[in-house]
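Single chain ahead, by itself, as structure tokens, in the form predicted on its own.
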Amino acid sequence: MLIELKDVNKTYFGAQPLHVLKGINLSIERGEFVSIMGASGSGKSTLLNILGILDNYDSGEYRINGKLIWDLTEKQAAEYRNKMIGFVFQSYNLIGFKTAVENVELPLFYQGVPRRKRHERAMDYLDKMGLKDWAHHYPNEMSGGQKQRVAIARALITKPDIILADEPTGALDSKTSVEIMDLLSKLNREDQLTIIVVTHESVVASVTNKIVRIKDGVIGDVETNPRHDASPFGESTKMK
């Protein structure tokens, strides 16, 4: 099992304690394409932060490849993230004063990969995204879809075990959303990448092969989706 959570709890303590995750149990196998669905305030963002080793949990167990992820120092957490997890965000999180290729290179810079080698690998990944001709353009010179493809290339370049995508189509128009979900589906299918998409849109979740629904900090049900490809996403979008 690639990812396993057992009875994971998380409470934020303030003037009024907020018990956000209430005994989460979740297993994800290598190569699965999973969506975590929930409304605002359901706990899905907190769950994403724990899965991405961006936040700790209070009790329970979280394991990746059998390794217990618990009470890490910030340096340890950063090392795990850089080796095992690639992130794709709704707002792209690209650095505005760096070109596309420089943005994609960045994780390799933190891994200490020599300049020429990281540049070559970044160009290869941009080429896979159909953006080789845009390598030396800055984010403000690109469309939303192009920026998200740069972000996906950056997430892939370290060859992580897991891709975490937080509302990856949230800032995109319908046509571009279809293209991005089609790309993620292709990466899952052809490269056997484990991809977890956090979304509140059922039309996005329909592309994945497992749908995990979370409400009020509790996982309600886990649904296997036998028809997972980009076509239902496109069809649903066109019908609106």
Contents of the next structure:
Amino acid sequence: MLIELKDVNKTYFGAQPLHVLKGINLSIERGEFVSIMGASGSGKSTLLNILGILDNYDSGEYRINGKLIWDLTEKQAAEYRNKMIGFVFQSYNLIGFKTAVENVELPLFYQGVPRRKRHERAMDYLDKMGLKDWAHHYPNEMSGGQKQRVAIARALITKPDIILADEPTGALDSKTSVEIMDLLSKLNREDQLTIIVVTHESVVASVTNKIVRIKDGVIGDVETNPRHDASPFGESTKMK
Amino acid sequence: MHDILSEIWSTLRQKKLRTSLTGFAVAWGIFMLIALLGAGNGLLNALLDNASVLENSMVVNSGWTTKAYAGYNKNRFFNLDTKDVENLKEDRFSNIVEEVSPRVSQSATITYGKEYLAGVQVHGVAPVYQRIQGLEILHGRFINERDQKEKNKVIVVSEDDAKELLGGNDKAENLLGRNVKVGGIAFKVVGISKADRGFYGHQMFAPYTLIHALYNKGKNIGQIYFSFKNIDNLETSTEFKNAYKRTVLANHNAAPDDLEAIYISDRFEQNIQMNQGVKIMRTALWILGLFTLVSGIVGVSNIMLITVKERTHEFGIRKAIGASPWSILRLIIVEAVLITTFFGYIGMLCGLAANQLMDATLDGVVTVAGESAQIFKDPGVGIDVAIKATLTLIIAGTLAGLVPAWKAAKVRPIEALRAE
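Please move on to the form predicted together with its partner chain, as the form predicted on its own is already shown.
Expanding to the full complex; the earlier chain stays at the top.
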């Protein structure tokens, strides 16, 4: 089991304590292509942050590859993120004053990979994304789809265990959205990458093989979707 | 290291204006410190240089009475005379007074061939006068005991005056051994002294006994110079001065309590005052300099704070993809160190250049109403001071960068990613 969450709880202590995750249990196997769906306020972003080791949880257990993610120092967390997780964000989160290839190289920089080697690998990944000619362009010279593909290349370059995509198509038009989702799907199929997509769009979720619905901090139903024909409105509304 | 440098270079290139403003603040701080200290040293050097006279010495001047006494009106002038000189050599002052040189002066025109100098003060002095006045002999010698005894017609001429007498194109030492005419009488030049730029006008030196005899000075003496020993505080000094003043007053039928009538210039006392003045000035210069330095440091700190705030989102991205807090901290610290080092170095070079410029362009001699004085000499700070000041700024700049860097390193990636 690649990812295992057991009774994970998270409360935000503000003026009014907010119990966001109420005992999440979730298992994801290596090579799965999963989407986590939920409305805003459902706790899906918090779940994503915990999965991505960007935030900690109050109780329960979270294991990646059997390794317990608990009580990590900032340095350890950074190291785990760097080695095990690749992020794809809605707003791309590329560094503006770096070229595409420099952005892709960055995770390897933090691994201490020599300059020439990481440049070579970054170029390989850009090539794979069909962006070889754009390697030396800055993010503001590229389209949204191109930027997201640079971000995907950056997420892939460390060969992580998990790709976490947070609304990866949220800022893209529908045609480009389809392209990006096809790309993720292809990476899952051909390279056996484990990909978790957080979204509120069922069109996006329907591309994935498994749909996890979250509502009010608890997992609702988990639907397998091998034929990619999940209805936009969920299992229950499907014609029998 | 190469990676960090190229990281920093790319961010600095992004923010050219901000980088140059920060750099300016740093460079300006160092520049002002060095230029200020350099100029201050110029003033102090001139002051100390003019004061090359023997510290343990005094000069007694002829006086004007301030009180009516023994049938005389007040405001009566009296000349010092040979008796005053003899009194000084008496046993009761012998534990204090060392060597005495009376000085009698005669204004004369000095000629050498076609060249001449008018209105020269020819001072008749004893050999010890050279030591008391800190007179530097460049070539030849000063008046000696034998000249004094034999009333030799010898003269010591300053470098500047010697050049003038030689027509301005010759070396001063070529006048050595030649005869110059002092009001028609031939004197042999035995020494060339360093020009005293603290003195106004021309002066030359001859044996005291000769001038006294040659110009029929009678018993009159202009000033009495003497060196002393065993005075190490102002009380002893005042006690001695008052005792001697009373002797002189009695010699000239002036009121015994008219101590104001005689002015004794006490180099010991002046030196104490000057040292205090110099100390205050140095401290003031350092305080001013340090304040400019502080403004540079505040500039760096301020800019680093803004930088960190602006780049919070970027740091969030970096942390999400695996940057450790330490790597973020290092990025900012190295940036602060580089900026302060680079611009601090430029400021230091500019400051040193400014000192050179001051040295080259200001001759430091100010002339007011025909009289000139050296008020500025050898400006500049030692290279060690310049380097120390620059290092201080670099260290302070680093510390100033440390607080914002710490904040940046501590920022949580989710919060940073939210910041836009």
